[in-house]
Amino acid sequence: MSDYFQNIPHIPFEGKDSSNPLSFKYYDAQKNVLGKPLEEHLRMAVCYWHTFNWPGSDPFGGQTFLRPWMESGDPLEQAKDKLENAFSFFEKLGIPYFCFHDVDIAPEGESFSETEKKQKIIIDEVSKKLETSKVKLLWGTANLFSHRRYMAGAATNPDPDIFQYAAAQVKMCMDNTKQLGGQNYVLWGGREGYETILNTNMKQELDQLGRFLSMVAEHKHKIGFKGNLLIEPKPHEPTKHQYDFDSANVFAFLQKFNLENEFKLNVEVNHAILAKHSFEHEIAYALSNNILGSIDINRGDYLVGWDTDQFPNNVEELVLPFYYIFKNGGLGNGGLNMDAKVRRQSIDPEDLFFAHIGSMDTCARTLIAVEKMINDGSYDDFLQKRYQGWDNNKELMNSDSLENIYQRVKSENINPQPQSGRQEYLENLINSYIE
């Protein structure tokens, strides 16, 4: 077996002070904040496909990263060989948790058996590994989209030969990610789209997608799998007109067929910006309808239109979104995917160390501030006297009628005047919290 990472020592922490780049400079794990250790607030999680399967290529070029486990050889023994690998990035990082698609595990076979035969091998060794690990799974999902059999989409696939497939291939990731202690599993329609209304029923695509999202939420009960069942949305790319736009859109569609009380969101952070939103807003609608399930954290490039998937870096950015989350109670069962890859220039060992953990420091420094925020009250304060004067309008909400408010208006001579919204003090604020 190769060892990728063996010059690369167990990642200290060290302080904000400390020069060493292998080194934590605010993920503290056990550091108390709001009431737990950072750990246990951010739970933040490893993804299996941009670390370890990513191989550099960009529409322009091919594979920039040398890594022993995608040179030629027998398929299988090069799943084994990244296992190790990343178990061995895992436990020197000290990460808790990480997330995996099927295919980035174990490679596809000749057919749907063949598949499951080498999938149940290497998730044999993955339960093996996590017997004697810290790491967890944070969850699971199924790749419905890489294989050319879902150009055309796979629950909302116009062949219903693929949409059982599809079916078939989440059946066994759900299966397996119950057997690995998984704490959710993730639905990404990667290509539940359309590039064209020319060749596409919507309606019938629609009430496939309800259907197939039926049958998991189904399976979930009869396997007795406790964890949550997560959609993550995404406006576009690689289809034009994604089903699944944002978190308002998901919720919808949820609503429609009534699986609301089955499913929840992962949110992404450069997903959010794609479809026109911050990530505050995403974070925050979904909060408000009780939908908000786990994170893939990481950031776009705002001078490109698609999905960069980058590592968080910006304290600033993260603020608000945090102080959502945790002010409400925090992640639950979900956590901080890092799904994000170094860029394709990154090619030594020690760049993905650097990668995460500039970007567990990005979370930890942010979590402590957020702590000050909430702490201090000023910002909850200011809310809660903006919108006071509903506590005693309450009938609004209730019982009033626009005709009682006609006449209200008109004997009392209600005649309000705009109060500021101060958003540059707020701005200032919070930009006061960060260290």
Contents of the next structure:
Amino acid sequence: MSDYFQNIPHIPFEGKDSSNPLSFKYYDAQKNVLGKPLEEHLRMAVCYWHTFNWPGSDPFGGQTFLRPWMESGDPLEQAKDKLENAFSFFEKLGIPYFCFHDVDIAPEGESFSETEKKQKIIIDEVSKKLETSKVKLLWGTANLFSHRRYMAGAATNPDPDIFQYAAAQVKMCMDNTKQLGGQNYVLWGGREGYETILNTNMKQELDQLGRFLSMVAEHKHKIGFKGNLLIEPKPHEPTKHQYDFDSANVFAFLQKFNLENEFKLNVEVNHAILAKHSFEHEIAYALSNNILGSIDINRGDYLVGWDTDQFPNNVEELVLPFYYIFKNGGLGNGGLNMDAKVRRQSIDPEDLFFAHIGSMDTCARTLIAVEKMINDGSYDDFLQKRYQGWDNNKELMNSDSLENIYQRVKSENINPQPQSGRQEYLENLINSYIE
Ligand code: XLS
Ligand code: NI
Ligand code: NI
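In place of the form predicted alone, output the structure of the form predicted in complex with D-xylose (XLS).
Shown next: the complete complex, the earlier chain at its head.
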């Protein structure tokens, strides 16, 4: 077995004046924030795929990362080596959770049964690791987008055999997630969409997706999986028209198929931006409809129009969404999965640590600002005052009619005056909470 991270020590908390790049400046796991330890609020997770599988390729060049488990060799042995190194990474970082796709942790076989055997071998190894480790599984998911069989979709494929293959794969991955004590199960519909309506029967495909998700919900209850089922919206990538474009689109779809109580959302920061929303918009929408499940915390690039999956490092951008989340009771069963990768020139083991440390510090620093914001209450007061007129006008939301309102506007000579929205005042207020 290799020991890729052998030169990296356990990462300590040293505070913001430390000059040690391999230490936390803000992420003090046990610090009491809003009544409980910081790590229990943030529930941060390492994602297996970007941190241990992604080779550093881009459309113009291949692998840049030379990790021992990526060298040629027996794929099962490589998977075990990767697993050992992954757990050493989790422990040195002191991260409480991780997330994986089925194909990230074990190699695929020639047939479904062979793949299942290989999955079982590795899942049993993961089980053993979890027994002696503090790390837990935030969520598992099936990769229904990388293999060529899924090029025209998984649940939405024109070929029912591919639908069946995907269904079997999801069943297996849900069972494995349950075995590992996973707290959620995620579905990101990477290929559930289309390139051109020329070759696409949209109604048929949407019905297939509805049926597929109904079976997923049914299976959850059948096996007694207690975690949440989560759908992760994303627009335009990899297909031109994704069926799960954004939170509102997914919510409408769920309601159509009577699934709105079975699924919640896994909202990803950069997917929100790609949908031409802000992250806080997606969060506020999900919370307004009681469907926020979990977060993929990453960041995009202002100049590059695709999913760059960078580690979050900007507190200003996260304060408002975190405020909504934590004012509303927090992440519940969900967490902050760092669905992010280092840049392809960041080829050393310590680069993986710098990335994760920075993003954990950013989230911790944001939460500390949000605690001040909640305790201070000025922002909340502002919002309440802005809408307080509605407290004295309850009939408008219940029993009134256009006719009544029309009569009243005339008889009471209602002549409203516009009020300032105070955006700049609020921007300054929010910045004042950041330490
Ligand atoms: C891709 C998605 C993916 C999901 C899990 O853009 O973010 O990584 O989180 O399949
Ligand atoms: Ni994601
Ligand atoms: Ni993504």
